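Coming up is one lone chain in structure tokens, specifically the form predicted on its own.
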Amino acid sequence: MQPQIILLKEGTEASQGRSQIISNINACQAIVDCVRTTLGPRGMDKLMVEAQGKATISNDGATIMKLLDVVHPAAKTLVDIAKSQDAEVGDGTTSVVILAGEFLKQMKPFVEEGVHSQIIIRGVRKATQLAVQFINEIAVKPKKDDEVELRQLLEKCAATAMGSKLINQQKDFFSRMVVDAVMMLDELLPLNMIGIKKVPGGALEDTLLVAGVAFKKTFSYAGFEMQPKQYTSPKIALLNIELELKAERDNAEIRLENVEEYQKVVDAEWTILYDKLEKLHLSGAKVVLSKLPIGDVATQYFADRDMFCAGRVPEEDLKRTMKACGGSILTTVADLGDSVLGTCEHFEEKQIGGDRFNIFTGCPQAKTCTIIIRGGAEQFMEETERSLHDAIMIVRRAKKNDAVVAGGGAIEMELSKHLRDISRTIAGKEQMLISAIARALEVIPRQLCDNAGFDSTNILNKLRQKHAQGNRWMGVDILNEDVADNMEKCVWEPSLVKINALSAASEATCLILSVDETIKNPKSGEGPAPQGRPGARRPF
């Protein structure tokens, strides 16, 4: 009788062997059910709640993803790909996990049988390359030099990104404001250098794109009133300083011997406050900033002279502040001139809706603008401001990339029918797996058709055929529950959209497939296990 070795810690819970791998791609196709009905045009949203009651309705997969709170290891790689996806493209998030999910699903039966993971996963790789080449091959590209087809282009991929979003119905307007925004940054796109400010009421149709900065009235003291509300090419200075009177540190201790040396210690206090005041008056600065709190005397100051204060402006909103209209951020007052000093066009303060927004337009320096969204409902504004993040991201995508492929399950239709006929080519086991793989592109058109309520596989099977019969772009056509030419009807995506979707779900696939044990550590710190008596029942 050989002792038994123990070999992991009490309580460590191990499954490995095919089975492991089926439960993961089992974990992973729950995972695919709860994002699947929000693809496409007809998609669904979902309402999350979290345990503090704060509610969000979304249909963005990656935004799904996030508030899903995923125990499962492996199913976890699908909500990593949703958020890459999201980081690096902006759109295609939903897709890139239903694609995800659809592989696996497509290699199971492989699994199952028995085939060794390793060849499954070289197939799959295979499949992905001759995908990835064949969309670079066939993806158009319009006359980059031509501003006017450009900006056709850019505005047609942003509408494609907002038409599965809440905001589809008002994507013509959404979409040339996004256009404009992207337009309006320098060579760089920097995605930080738009800004998006929110506003409760009005309609969606109110939302407007400001040419420069805006931000909201920041907390303001008495004699804020009397200060000037427009300046046409102010000095602006932006500041990291209290302008207040502040009370002591607690347990400071000043030992007195009578009231004059008090009186010295007030008049010092108010001294150092009023010089600061001073030099930024005689600076010139006509509008001064401060991520710290300015106080009433100092506002009260400002307002006799004619200048315009803000205390306790945002980080961000002073950053882009001094991107756009130059200068620097100051933590003395000891050195103002005019190279530390912005400049802007124009500044006004204005009513929009319920709130007062300080707004500076003309800005000489960066390129930056500020989105003001309207609207009703608090989480309607929030999926708003996603739907124009996507659609940002896609714009800024297109523009530096402008390959450009058609959507509405025309490319996976097109890469499905390309991986079938070299299939054919191939000998051996991979034959196989590359043709699953071609089964499995369909998934987004047949989705497409389900959220939508058609019948996907007439819809699929026409598909087919005009895909065999060499039209290249036919795809779903939601409208009138058909397929069309989605080229002509200008339902484009980026082509990097569906490559890196493609790269991300394969590059998932392969990691789960490739994972054949699971070892479970119980919590470090807790005791073993605890035992029963020696022959008693242990209740199961």
Second form
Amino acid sequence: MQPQIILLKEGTEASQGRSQIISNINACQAIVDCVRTTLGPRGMDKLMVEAQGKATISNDGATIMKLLDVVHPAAKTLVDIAKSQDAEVGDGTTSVVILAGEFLKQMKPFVEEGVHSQIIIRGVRKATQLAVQFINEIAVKPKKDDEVELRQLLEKCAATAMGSKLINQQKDFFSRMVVDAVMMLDELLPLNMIGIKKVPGGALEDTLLVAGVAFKKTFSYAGFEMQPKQYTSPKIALLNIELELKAERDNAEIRLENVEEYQKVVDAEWTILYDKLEKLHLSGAKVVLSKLPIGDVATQYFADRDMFCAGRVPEEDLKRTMKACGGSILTTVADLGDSVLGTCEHFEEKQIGGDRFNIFTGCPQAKTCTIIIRGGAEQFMEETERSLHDAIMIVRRAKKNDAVVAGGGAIEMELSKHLRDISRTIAGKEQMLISAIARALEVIPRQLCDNAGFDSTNILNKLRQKHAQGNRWMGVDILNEDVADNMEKCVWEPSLVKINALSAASEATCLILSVDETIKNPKSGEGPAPQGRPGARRPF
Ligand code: ADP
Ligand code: MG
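Switching from the form predicted on its own: structure of the form predicted together with adenosine-5'-diphosphate (ADP)?
Whole complex next, starting from this chain.
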């Protein structure tokens, strides 16, 4: 008898071969089934409850995937592509997961029949490459220098991105706002220069766009009411200094012998504080913001001298103010020149809903804006924020790269037809593989129909016929349970969203197909698995 060679630690689980690929594909399918129903304007939302009991309602693929807490190693790939799609283009997160799932589903029979993974992978890569090329060929590019046309294009892309969300009733209102917001930014379109704040109460339409920085009024001490609440062209001091009496005492250990010494310490404290306050006053700053608390003495001092102050400003807001208004965040008041002070055209403290807001407009340095979302429930506003984020990302993308394609399954059907046509000209196994990918692409229009309660077979037959006749932009008409020219209907999406989704889905497919063995080390500290020999092969 041959001696058994033990290679791996006791308790290690390993499984390999074709059955392993199939089991990974099945796991991915299970994940896809979770998000399938959220696709499109008639998609449903998911309510997810985390371990701590926090409930989230969302339609956004990336958010759902993040909250699912997937443990299966292969299925995690799908979570990753949803996340990367979110980071890269912002929209199309559900589509990418569904596409990857369908690619895998179509490839499963080939794996079962024993086609080598590498051949399948080559086929998938080739099909993707052809599809991406074709998108670039047929994408429509409106004239960029025409302001009106560009704006229309951006608004339509934003409206399509929001069409599938909770806020689709107000999508015209919001798409205008999102385009305004992105237009306010400078060339680089930095996302973090659009602040989003939420104030409970009011209607969704009360949501407003502030052309500048806005943040909630911070905690304030007595004397605050006497401070002016409006300035034109004030100088702004941004500090990282605590303006409170106890501040100095906290920083040192002091040993005292008698009362006089204590009095000296107290006096010194007042002197130090007054010294700082005086310097701030003399610098000509009218608005003083600090990341750290500003106490009651300081508040009253400023009030007496016609100055405004706010302590405990969140770091993120302070940074945005700095970027917008100029100046720098100071840790000392020793040298308060004009170069370190910011400024803006107008400062105001204003009531919005139940909260007071500090609003800086006409900022000279960077272009920035803030969207203040109003609405009923907390979860509703959170979903609104996520939807706006998608739309903002899409508008940024579309502004940089303005080619668009028609959505609602139109581009997928056209790609499907294109790939099917090409596959017929290829001899060999690739023919089958490319036509399988062509079939897989139909999943998007089919799912859009299924989610809307339409007869998907019927509509897909119609779509295939129309595309065969050369009607390039025919897609699902969600309003009339029919097919329609979605380019005319203005269901537009940046071509980049589709290209990115296709490439990510195909990469994920190839990755999962190329894994034929999983080896799982036992957790450290855990004994050997209760059953099974060392190195025993068990499927997960
Ligand atoms: P994703 O997270 O992938 O963006 P969505 O739930 O936003 O998922 O759905 C996007 C899909 O819905 C896209 O295929 C898009 O073309 C389609 N879609 C959006 N608006 C419409 C519309 N008005 N009519 C038909 N299809 C639409
Ligand atoms: Mg979307």
